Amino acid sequence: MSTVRVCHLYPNELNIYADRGNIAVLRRRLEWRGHELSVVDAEIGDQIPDDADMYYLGGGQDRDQIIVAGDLAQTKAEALHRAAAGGSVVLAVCGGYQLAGHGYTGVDGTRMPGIGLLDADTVAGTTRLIGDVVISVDVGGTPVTVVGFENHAGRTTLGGASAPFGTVRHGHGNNDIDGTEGAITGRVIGTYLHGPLLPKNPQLADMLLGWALEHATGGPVALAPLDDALEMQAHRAAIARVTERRSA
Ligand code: GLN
């Protein structure tokens, strides 16, 4: 048995978009493999480990993210990148996804710093991005399609140093213009995804696990295969629905 450490940071303020149900499934899907999930939340304030096995950085609004931004960027950015560096995933979802890249402009202009994880910017637009996305995913060699919701104004502009995490098959992604979603460096992640993104797309869930639990273990661990019916009813419903409606 193995124990997957998460460091989810800021939860009481980057949180809206039921991020703690990407969690939920990260710790489900681990107990019934026989491993566990413990993790640690990190507010203002806190420092945090650099060891981690995985990092959380959850949605917000504008106002939410102008109250942590600050933060991030003087308390945490070090060990986030020093652990980035050693193998830690990091799984950056909307608000979080814009404070990983290099900063965030707002609605109101405020410009909020990011960290650098992601080689992405964020500017708000004028009006906002909302509805179900479909997007194609590259993972461990294999296209898979990944479902979510997204909601935001920002548009995100990547840079050479990260790809994009997927590629758009319905909805807006980073800006409504390249077919561009989310960021890749390595095992950060940033996406728009969220509704929440993981109870509905198992194999991204076990991606991400299985970075973890070779981070945790020193190795490569074999995720045993879990009956994932229900999840994958919930994944077509969704893309069942974007189709629908293109053809309606
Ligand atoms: N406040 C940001 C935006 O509107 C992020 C929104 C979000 O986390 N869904 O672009």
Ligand code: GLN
Second form
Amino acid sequence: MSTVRVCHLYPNELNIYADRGNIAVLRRRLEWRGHELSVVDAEIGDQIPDDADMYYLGGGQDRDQIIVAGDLAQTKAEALHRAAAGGSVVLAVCGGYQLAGHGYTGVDGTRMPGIGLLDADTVAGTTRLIGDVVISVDVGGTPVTVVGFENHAGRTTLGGASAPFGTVRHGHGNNDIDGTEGAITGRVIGTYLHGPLLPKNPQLADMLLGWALEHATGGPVALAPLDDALEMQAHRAAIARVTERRSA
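Would you mind generating the form predicted alone now that we have the form predicted in complex with the ligand?
What comes next is one chain alone, with no partners or other molecules.
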């Protein structure tokens, strides 16, 4: 039995999209395989370890992001950069994705600092990008379809140090222009997909868990297969909903 240590950043402020559901999925999929999940919550002012196996940064409204942005940059950024350099997994969703990049510029021109884990920058648009999303993801040579929901005003563009997390098949993605969604550098992933993300995407959940277990144990860990019939039913239903709307 192995224990995966997760540092959940700002669970009270950045939980607008049922982000705790992602933590619940990680816990249950580990327990079904005889492993454990240990979660440490880190709020404003808290120092964080630089050796956790995974860090999770969820989404919030603009006012919530403003509350945590300064603290993230001042008290947690250095530890997160050390952790990422050491092979820890970082998953940043929606507002967390924007803060994991270089920053976010609001419609009024105010600048919210990011921490530069991802080579991405975000500027608010005048309209929101909302709806179901289907993307194609190819991480480590394994193609996966990922589904979710997006609701963001930000238009995110990537620099050369980060690759897109996925290619948009349906939805708006990073900016509704270049067909990209999210960003990835090493084992740091940012994405606008929520709802929450992992319940309908068991393959993605297991990819993250595989990375985290490798960090925890110092070597690859084979994940026993699970009966994902219910999860894949939800996955297919999300794709079918998009298909039905296209044909309507």
